[in-house]
Structures are given as structure tokens and as C-alpha cells.
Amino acid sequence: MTSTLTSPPPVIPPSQHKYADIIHRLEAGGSMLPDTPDNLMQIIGIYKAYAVPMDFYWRDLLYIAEQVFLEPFPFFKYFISQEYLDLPNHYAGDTADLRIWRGEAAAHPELLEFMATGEVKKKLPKLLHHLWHDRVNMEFAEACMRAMLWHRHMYAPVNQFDAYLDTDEYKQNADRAIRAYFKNNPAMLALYKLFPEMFYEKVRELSYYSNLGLFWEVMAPVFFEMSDIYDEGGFKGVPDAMNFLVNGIFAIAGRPIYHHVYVDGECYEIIPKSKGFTWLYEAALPYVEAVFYRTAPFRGTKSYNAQAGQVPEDQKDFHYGILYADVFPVGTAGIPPTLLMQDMLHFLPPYLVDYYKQHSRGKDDALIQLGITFQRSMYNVTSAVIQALRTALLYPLDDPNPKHRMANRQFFEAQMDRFLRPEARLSDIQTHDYR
């Protein structure tokens, strides 16, 4: 007599959602895009094109919130100092609080040599490059602030970085800042006692450009170092990708989000160090919520009417970020997306650079092959964050109790919702039709 070997049955009875096959995989570990050889170069690859640039976004940011501070015509605000540029990294060299990155904590090479010769490769002036818009675009770093200041009220209650900015304590740190700042620019400090608002408002923005920076310090030397495993063979799938990220969340979950303004050399804490926000709460997942999801509308790209309900009455509902984007429209000057896409296109690696000329319709079309490229490698920053907040507020993924699986499982299922908008990218991103 011969035994039949047969499955065990499930722990719990298969999801009925519409992303049934995709919360599946989250439930076996792995990520919303498919595992395949492809999808893993495309977003390895666009990981270290987006690190090069992100290494001068970060830099730029703390500089513009800790000296340029108010500056009343910051002309030059793009024009970083030696100091930033060679400030530690606090996650790569050999000086790093927690060295993520082997590499090196200044600025990437790669950065500098185009800082120095831009696209035309010729040393000419600073200032001729800026104008000639021969630089790194840092108008898409602040499109992201603005998106997180703009969002600011939806972190509630598990962000406490937002609503520390109302408190009274805060203004008071912001105005023992601005009088430092202003001490001797009497027209300032009469147009401050007059409107004191205004200064506050434009102080949290600047906080905001601080808490991006440090979000941003964290994920460059993160996003170097796949790059380097990559290339040394050591990711086998797109779910072994994710998981680094999610080691990477936990990592440095802790690292210490603050505001501090540097004037004629004294440290003043708008927002100490001490008040305890963090990477992960105060940061990451309000980048995610503003960025990756809510964003608004791209000006010049579409008309929208408001009484025919194309743009939602409550600001909750907005859903205009990298993981809903329709790439090729958005593919236009000016706008936020395509100048992260500029950016990158300097630094693809060889093999990303190979692989767009074979599956494009050559050099004009690069930009928009960039742009659904990264647009999976967000999915799958995504998928890791929602891995970490299911490892955080949940149970282990082989858990035995059908009660957490299926508690595991509605949590996926809420997350799937989010996509269930026509404008979701999740199923196009599934085939590697979609370019």
C-alpha cells in the first residue's frame, strides 16, 4: 500500500480580497513587486542612482535649516558650504554611529565630479551651472518638505514631532533663534514684533527641512550599501532587498530627529535632541504617508475640477503620490518627479543603463523608463515598511495561532485598500509590460 503525501491545510481560509495573490506574498515574507531577476536589478540599480544625488539633498537640507535659517533672500541657499559638504555621515565611514555604508562619510565621488563638471563635463563657474540648471535639483527635495509640512496634521497621534511645533515651548526656542539671528538687522526684528506668526510658520517649515535631511542622511548610506551587496552577488531575490530595508528600519529606528540653528558659531536647540523624537515616528513614516501616498496635484500636468469632485474635499483623501503617479504625463519640465528623474539619470549604473536602451525607445525616452522604474523600487520601500509596522504591532508571520494569522492578515488587507483606487499602480507593476 502506497501513501499519498497531501498538504497541510491552511492555517487560515485563502483571502477573498481583490489583491488576494499580493497579501499572499506579504504573508510568506515577501514583497508587493514579484520576485524576478529584472525586477531586483531595475530597483537595486535605481537605489544607488537615487543615493548619489540624496547625498547632496540631505547636505543641502540641514545647511539651509541650521545656517541659511532666515535668511531673507537666500539666493545661494543651493550653493552648499566645504563644511556640509564634508560633514560626517553619521551611518557610513569610519566614524559612523552605526556604519551602514563601507564606503566613505563625505560626499560621494560621484556627487562631487558632478558638482564640479555637470552634464557638459567642463569646469565652469558655480554660478554658471546654476543658472544653466546644470545641478543637482534640489527644488525636488523641498517639493517632498513642503508635501511632509503641508501633510503635518495627519501624523496625529503617533507623531508627536508635529505637535510639538504648536507648543509654546517651541516658539519660545524659535524666538530666542530669530533675535540671535536678527540682532542686528533692526527692520527685521520691528517686522517680527509685528507679525510673529509669520516667523514661526516659516521656523516650522524650516524644522521640517531639518527633520528631512536626517530622514535622508540615514537612507543614502542605505541605499549605497545594497548597491554594493548587489554587486557582489549577495541578493538572491526582491524579498531578500526588502528585508535589508527592513533590518535597516530597525536598525536605526531610535536615531535622534532635531532642529538646530547655528548663529555667529552658538547652537540654538529649536528642537532638542532631548525631547526624544525619532527616526521612524517623527521621519520615516510621515515621508512614507506624505510622499509615497498623498503628495497633490502636479500644476501644469492636468486640469482638475473641483465641482465634478476631481480633487477630494478633505485634504485625507488626497492620493497623488509616487505609489498612484501616471509617469508619463508627469514626465515634464518643472515638475517634482522629473527632477528627481534628471538626477538620476547622471549616476545609473552601466547595467540599468544597458537595460533602458534595449527596452526603450532610445535616449528621450529615459527619463519616463527612469521614472516606472522607480516607481516599483517605492513599492517595494513600501512593502518594507509595511513588513516593519506588522513586525512592530503584530505577530511573526508563521505564527501558529489563527487568531494572529488572521489579525496579520486584516492588517495586510487594510493596507491593499489604499490601492484599490483606479490611479493605483499596484497591479501594473505586477507585468513587465508596464514601461
Given for the second form:
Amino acid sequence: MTSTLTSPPPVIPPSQHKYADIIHRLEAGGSMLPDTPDNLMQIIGIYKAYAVPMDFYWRDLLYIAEQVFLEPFPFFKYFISQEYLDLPNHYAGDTADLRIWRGEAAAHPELLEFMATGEVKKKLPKLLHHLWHDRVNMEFAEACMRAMLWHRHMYAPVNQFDAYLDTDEYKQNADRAIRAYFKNNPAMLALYKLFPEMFYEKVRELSYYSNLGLFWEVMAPVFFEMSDIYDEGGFKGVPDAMNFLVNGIFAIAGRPIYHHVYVDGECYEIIPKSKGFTWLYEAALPYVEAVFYRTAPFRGTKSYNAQAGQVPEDQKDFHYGILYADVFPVGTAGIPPTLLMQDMLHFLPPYLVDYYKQHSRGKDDALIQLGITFQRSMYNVTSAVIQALRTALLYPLDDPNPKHRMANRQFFEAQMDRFLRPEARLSDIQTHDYR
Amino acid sequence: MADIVDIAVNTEGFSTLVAAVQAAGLVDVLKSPGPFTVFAPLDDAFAKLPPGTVQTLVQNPPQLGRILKYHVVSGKLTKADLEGKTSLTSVEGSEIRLDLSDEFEVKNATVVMADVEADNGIIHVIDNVILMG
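Having seen the form predicted on its own, can you show the form predicted together with the partner chain?
Below is the whole assembly, all chains and molecules, this chain first.
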């Protein structure tokens, strides 16, 4: 007599979606990015290279939001003050509010070294490094902030930060800070009296500087920690790296998002912490939507004919983020994503430098290769966000209830629908030939 | 009869919820006449959240208060009152999805004990912390 092994019937039938394989992978606890050692190596390497400039971005974003504020001629806004360069990270170091990640609270040593000598490896006057663009490209951080400001209303009404910017309470708070800031500048006060809305709009932009700075303050130590874990042999595959991010998203979800301004040492709370705005709902989710998915076409890369429908009518259909980017033209045009790639190029771990030398045109197209690695890594971060939302709002992956499993399926399919448009790079990142 | 807070304090399995309500400064609100309907997560529900989640919230009372207010609805709504409804508006302001077609489900949580009467409202005990979105 022979016996046959039979596996239990699946709880729900297979998906018929174009990306059914990826949906089944997500349902099995995986990432949109295939689980291969090569992918794991690439994404962790780039997280580390991203974390170093990010350690500058968040500090300078807060410096601009809180100290530079409405400076009419902000020529030196990228010349961060020592106080903000030394600002202890709230989620790293011995003074951390929550000590999950092992990194130091102080600015990363590789960042400090680069700030001192730049790419030229010479200690020249700061202004020369600045004008030569031999520095961290804050313009990229500002482009991300601007995407969040321009798209606005994301995840409304759950995201309450954005709606708050239009309230009278916000304007009153801004008014107090504006009057204090310009108390010795009658010309600006007169201008404020004539065009108050212009000033409020500028303060709204600064509130988004603060929002993004507080968001990235968390992401920098998360990415450094991932790099350290990988170096210690800790991640066994891409899903491990994704789950690390999912846990991080939850751990920090309740971090307050606020906007404080300091005038002569006195704090003006434009968005107080007491509003209850959170890192997850008011920063992370709007950031992912605005920056990973939407942004806006970059000038100088491609001509669009809006009358022919080449630019969507609805902002929600914008698809110019990293998940859709054609990295080649982006990598040649001197625009925000290129600036980020240039920033990351300075801090690649040796194993990624070697890796890029072995492929395509080697060192000559390292910027493009790392841009595509970055794209892979952001598909993994987006996977983490999708899995975190599924955990928060839906059901466990092994839920025995078919109705619950179908709800998860519909959620995953709806997420994958966003990659049905031809510009999406989801299919490309499934293979290693895409470099 | 006891109010919502007294019931939670005197019932096993709600120590995290009680500590959270105290940390968020919502004790007085939940002792007020209300009436309120509270979807009360058990300790096990909080324990399911990844490490650090509750700690960060407890450090930040306004943010914690917002999550807790998402578990509260104005009015005294028994399970029978909720039959046929598909959503409620929480005190936090966001919608709460309901499904009473099979079990009594509140978003991705299942009600494990319905209709616990308090003199300022009603408690439905749930097995997951529910989150906005």
C-alpha cells in the first residue's frame, strides 16, 4: 500500500493579477524585491550610503525650519550651525528616547570628514566647497520637502498635519513667530501687513521642512543599524531586511511631528507637540506617497505635452517618484535625484564600489548603477510600508479565515495596481540584468 | 454601577489599557457622564505590537491619546445597536470599519466580549489594537 502526501487546500484561490507572483510572495511574507543574496547586498549597501547624507539632511532641515526660518536672504541656510550639527539624534545614542538602534547620537564620522575636506580631500574655505558643489546636496532634501508641500492632502483625513496648516490656530501661531522674528525689521513687517498670506505659505513650507527633518531623523539610525547587522551576518535574506523596517515603522509610529521656531532663544510653537501629530500618519505615509510615488516631472529631463495627456490631470496620478523613474536620463541631468546619487556615491561601502566596477561600464556609470540599486532598495522600503499597513489595518498572513485572507489579497492587489502603468519599474527589478 | 475606568481597573487583562489611559491623561474624560462606547483592547492585544511601539506612545501622551481616542465612539452603542452598520466615527475623528455579518468585527479586531455595561457607556472587549487608516 502506498501513501501520498497531500498539502491542505489553499485558503483562497490564486490571484489572477498581472503581478500574481509578486502578490503571492507578499502573502508569504516576502518583499516586492526578489529574495536573492545579490539584492540583499545591494540594498543594504545603499541604505548605508543613503544614511550618511541623510544624517546631514535631517539636521539641516531642522536648522532651516527652526533657526533660519524666514530669513529674507537665506544664502547660508546650508551652512548648518554647530549646535544643529551636534544635535543628539532622539533615536540613537545613550540619550535616545528609544534605544533600539545602536548608532551614536552625534553626526556620523564619515559625514564630518566629508564636510571638512569634501571630494577634493582638501580643507578649503567652506564657501569654496559650497560653490563648487563639493558638499552634501541639500537641494535634494528640499525637493522632497517641496513634493510633500505641493501634493498636500495626502492620507487625509487621517493625516491631520496638512489640514492644520490651513486653520486659524496655525495662522495665529505663525503670526506670533513672524512678528517676533521681524521685530527689528520694519520693512519686512510692513510687507507682512500687506501680504500676510504669502508669509503664511512660506511658514507652511517651513513646517514641511520640520516634518521631513523629524521623519529622516529616525530613518538615518535605522539604515545605519541595518548596515551593521548585515556586516555582522545578521540578515539571512531580503524579507529579514524588510521585516526590520516593518518593526521600526511600528516602534517609532507615535513619535511627535511638530514645528518649533527659535527667535533669540525663545521657542515659538507653530505646530505644538500637543496636537498629537505622529511620525507614521503625518510624516512617513505622506512622504512615501509624495516622494516614492508622485513627485513631479523634473525640468530638463524630458518634454511633456500636457494637452496630449502626458501629464496626469489629477495629482494623485502623478508617477514621477523613484518607483517609476527611468534612472538613465535622471542620472544625467543634474536634477534632485542625481544630486542624491552624487551624495550616496561618496559613502558607498567597499563591497558596492567593487560590485559596480564589475558591471556595465564600471566606474563610469556607477551613478546610474547605484540609482538602480536605490530603486531596488526603495521597492523594499515600500514593501515594508505595505506590510506594515497590512499588519496595522488588516490580518495576519496565516489567518485561517478565508474572508480575512481575501481582504489581505484585495489590499495587495490594490497596491500592485499602482504599478500597472508602463513607467513602473516593478517588472524590471525582478531580474538582475536591470542595472 | 461602575464607570468605564472603574470596570477596566477592576477587570483582569486591562492593565496596559489602564496604564495607557492614565499616561494619556484621559481618566477624567472616561469618568465623565459621556456616554461613550469603548472598544477596549486586552493586554494581549498591546503585546502583539512590535517592541517599542507602546513605549514611544507612552512617552508622548498627546500621540497616545489620539490612538486611544480612536477606540472611543460617542454614545452608548450595544451590539444590537450596531447590527447593520458598516462604520462609525471615532472621537479621534477617523472612521472605524465594522462588520457584524458573521462575528462582531471592528476593523481587524474581533470583539471577544460584547456589551459590558458601565454607568457612563458600554465596553466591547477586542483582541487587537485598532489603528487609523
